[in-house]
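Heads up, the chain below is alone and in the form predicted on its own; it's given as structure tokens.
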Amino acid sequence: MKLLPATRKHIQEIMEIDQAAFPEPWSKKLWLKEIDRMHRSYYVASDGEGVIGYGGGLLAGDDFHITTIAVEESNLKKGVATQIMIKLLEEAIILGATDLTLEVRVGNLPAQALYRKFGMAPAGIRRSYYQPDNEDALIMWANDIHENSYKVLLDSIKRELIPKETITS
């Protein structure tokens, strides 16, 4: 699997995953606008045959806000989202972010578990944030992502992704 900066050539595949993953997917116009804007980072995960996941976010002051992340259903639970998160966080740190935030559906427990692995903690609720079903959003934050202690966390998550067979003593 490779992580590549999202470009216009990826939009159709991104939109297909987006439509399958979310009740209110982004429009093509919004996707094109987002990937071209300053202080944004969007990446796709490719298996060599096509896009199997994507994620992105924006820098707002010192905060990096993850705006979206999704993985093709047949590739869930294979570490794709974890690798996308690592890439986004590395990019956020390069952009100068000190803190990380996002909103996630209160009912999306697998996503919340992923974000907790990256040191994110609940900080509040946005009532009826998600449409059309009025589901609440859990606001999550991780602070001091630019500090060495956070780099240690990222490195430990990366090590977990290395297949055990490739580790030699």
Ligand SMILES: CC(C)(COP(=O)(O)OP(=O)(O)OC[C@H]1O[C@@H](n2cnc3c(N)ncnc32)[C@H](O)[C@@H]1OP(=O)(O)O)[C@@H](O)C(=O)NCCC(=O)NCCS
Given for the second form:
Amino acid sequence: MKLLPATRKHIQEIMEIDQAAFPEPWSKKLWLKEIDRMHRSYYVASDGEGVIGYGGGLLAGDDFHITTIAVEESNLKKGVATQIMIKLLEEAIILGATDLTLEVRVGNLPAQALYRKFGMAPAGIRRSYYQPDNEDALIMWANDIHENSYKVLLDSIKRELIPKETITS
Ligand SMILES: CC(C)(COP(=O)(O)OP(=O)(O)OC[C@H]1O[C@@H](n2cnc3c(N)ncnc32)[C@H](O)[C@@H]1OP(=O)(O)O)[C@@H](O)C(=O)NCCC(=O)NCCS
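Having seen the form predicted on its own, I'd like the form predicted in complex with the named molecule now, please.
Below is the entire complex, every chain and molecule, led by the chain shown above.
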């Protein structure tokens, strides 16, 4: 599996995964705007035949905000999202981020488990954040991601992955 910066040529495949993963997928216009903007980092995971996952975020001040991440259904639970997260975090740290945040549906326990693995903890609720069903968002944060202790965490997650797959990015 390879991790590649998302470009316009990946948009169609990204949108197919997005549409299957979320009740409110992004429009093509929004995808194009996001991947072309400054201070954004979007990556795709490719298995050699096509895109099997994507994720991205933006730097706002010192905070890196993960805006989206999803994996194609037949490739779930194989460490793909973990590898995307590692890439995004390494990039966030290079960009100068000190803290990491995101919103996740309160009922999305698989995603919350993924984020907890990366040291993120709940810090609040945004009521009725998600449409069309008005589900609340859990706000999660990890602090001091630029510190050595966070690098130690990322290295341990990488080591766990090695038996699953060798990362070639
Ligand atoms: C959340 C999502 C991105 C995880 O992708 P994935 O590639 O299957 O995740 P990984 O294989 O890297 O798993 C990493 C960790 O996530 C957690 N996890 C993933 N799937 C899980 C599930 N079905 N149930 C519980 N925990 C789960 C586990 O903690 C797992 O670590 P482990 O393998 O050591 O147990 C994927 O389920 C998805 O695309 N969901 C739909 C879109 C979405 O909800 N995105 C998040 C929006 S905030």
